[in-house]
Amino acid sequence: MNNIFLSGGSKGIGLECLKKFSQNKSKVVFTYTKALEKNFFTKNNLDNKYVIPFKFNSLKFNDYKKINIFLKKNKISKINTLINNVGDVLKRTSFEESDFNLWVNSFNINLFSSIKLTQVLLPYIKKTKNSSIINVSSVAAKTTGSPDSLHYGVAKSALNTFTLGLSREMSIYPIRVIAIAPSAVNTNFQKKYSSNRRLKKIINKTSLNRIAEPYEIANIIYSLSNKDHSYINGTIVEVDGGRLA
């Protein structure tokens, strides 16, 4: 049985990853911050034999030692795939009107949480064969996120650089390191931060004439983690439906 560690698995892309991996008989530890719904497992057709919830705030960097304690308690000594999924745009604003705290917070959630989690879990990942680290980036790293979320685009661009650099360093084990860069996805993220007008503009620039569904992104993440794709490494996989800009 493969062991998966997934940050941010209670909703959106993370939840679909949780479903996909656990339904394929992988044991998945997933982090969440807010209380789960009482019927979370039954509503999402999850088997607690394969799914292990871990209430953890990725932004509390002094608390990362709790991860080792949690894994030991659950008798998990190795990890096959780490999925760094936590991220957020936080707010939409121009660079001129943004304050420095927004930039700090954006880098904390979109970059440093992935770096910190990878550092903590690397000893577990090194124990497995055909292991992988998959970072959830964004097409915003290429489009820059301007004119209203440059802070997000720059942070995701840094995550991409981290991915590429880490893949070279991890080649000695070998551990594959990949980033996936979706365009707009039909999640609460879009409902919170994107107006209908904004989404319409994105759709008009996308060859498939729609935004992605979260399960489509999860399917690709699952596929990339599989040993059948063991030659895919050190790259940014764009999943944008043919978005032109």
Ligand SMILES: NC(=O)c1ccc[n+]([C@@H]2O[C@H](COP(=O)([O-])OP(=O)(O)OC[C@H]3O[C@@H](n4cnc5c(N)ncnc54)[C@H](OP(=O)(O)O)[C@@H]3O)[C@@H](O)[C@H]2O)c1
The other form holds:
Amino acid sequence: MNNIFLSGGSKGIGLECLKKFSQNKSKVVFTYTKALEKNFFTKNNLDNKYVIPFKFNSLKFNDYKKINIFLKKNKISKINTLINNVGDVLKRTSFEESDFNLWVNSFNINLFSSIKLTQVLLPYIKKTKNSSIINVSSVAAKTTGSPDSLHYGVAKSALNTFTLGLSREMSIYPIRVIAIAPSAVNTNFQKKYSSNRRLKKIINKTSLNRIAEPYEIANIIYSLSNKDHSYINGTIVEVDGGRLA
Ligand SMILES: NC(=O)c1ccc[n+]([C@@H]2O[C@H](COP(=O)([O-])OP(=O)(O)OC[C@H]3O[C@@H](n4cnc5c(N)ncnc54)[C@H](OP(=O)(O)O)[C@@H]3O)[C@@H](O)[C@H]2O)c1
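Could I have the structure of this protein in the form predicted in complex with this ligand, to go alongside the form predicted on its own above?
Following is the full complex, with the preceding chain placed first.
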């Protein structure tokens, strides 16, 4: 059985990854911070034989010390795929009005949490064949993001550079390192940060004339992790429904 470690698996893209991997009989450890709904497993059709929740806050560096103990307790000694999914815009604001702390927090959640998790889990990933690390980036890394989120675009662009550099270093094992860069996806994230007007603008610039559904991103992550795609490495896979100029 393949073991997956997924950061941020209780909602949005992460939740769809959790469903996809576990329904295909991978064991998935997923992180979350807020209490899970009582009927989380039944509502999402999840089999607790394959799904292991881990209350863990990516922003609390002390929480990283719990990982080894948690994995040992759950008899997990190797990981086939790490999905660094946690990320957030945190706040929309212009550069001029942005507090320096927002930049620090944005780098913590969008970049350093993935670097730290990768460092802690690397010994487990090195133990498996055909393993992969998939970082969830954003088209904002290239486009600088929709207005008032430069802190997010810059952090995601650093995540892309991390992906490329790490893929070169990890090729000796080999561990493939890939980033997926979606444009707008229909999750809480958009409900929190984008007005209908903003979303309409994005849709008008998209040839498929809609935003993505989270399962569509999860399907690609699942596919990229598969050893059938063993020659995809160091790539930033853009998923934007076809951008009109
Ligand atoms: N949605 C989009 O339009 C879009 C577009 C491009 C890229 N992305 C990227 O896709 C990724 C997922 O976004 P999403 O839209 O699926 O987000 P989402 O719906 O807000 O879900 C975020 C998930 O991460 C967990 N999480 C948040 N903060 C955490 C923390 N500090 N520690 C551990 N878990 C934490 C949440 O659990 P709790 O609620 O329990 O904390 C939740 O399961 C992010 O990296 C985002 O930047 C999203």
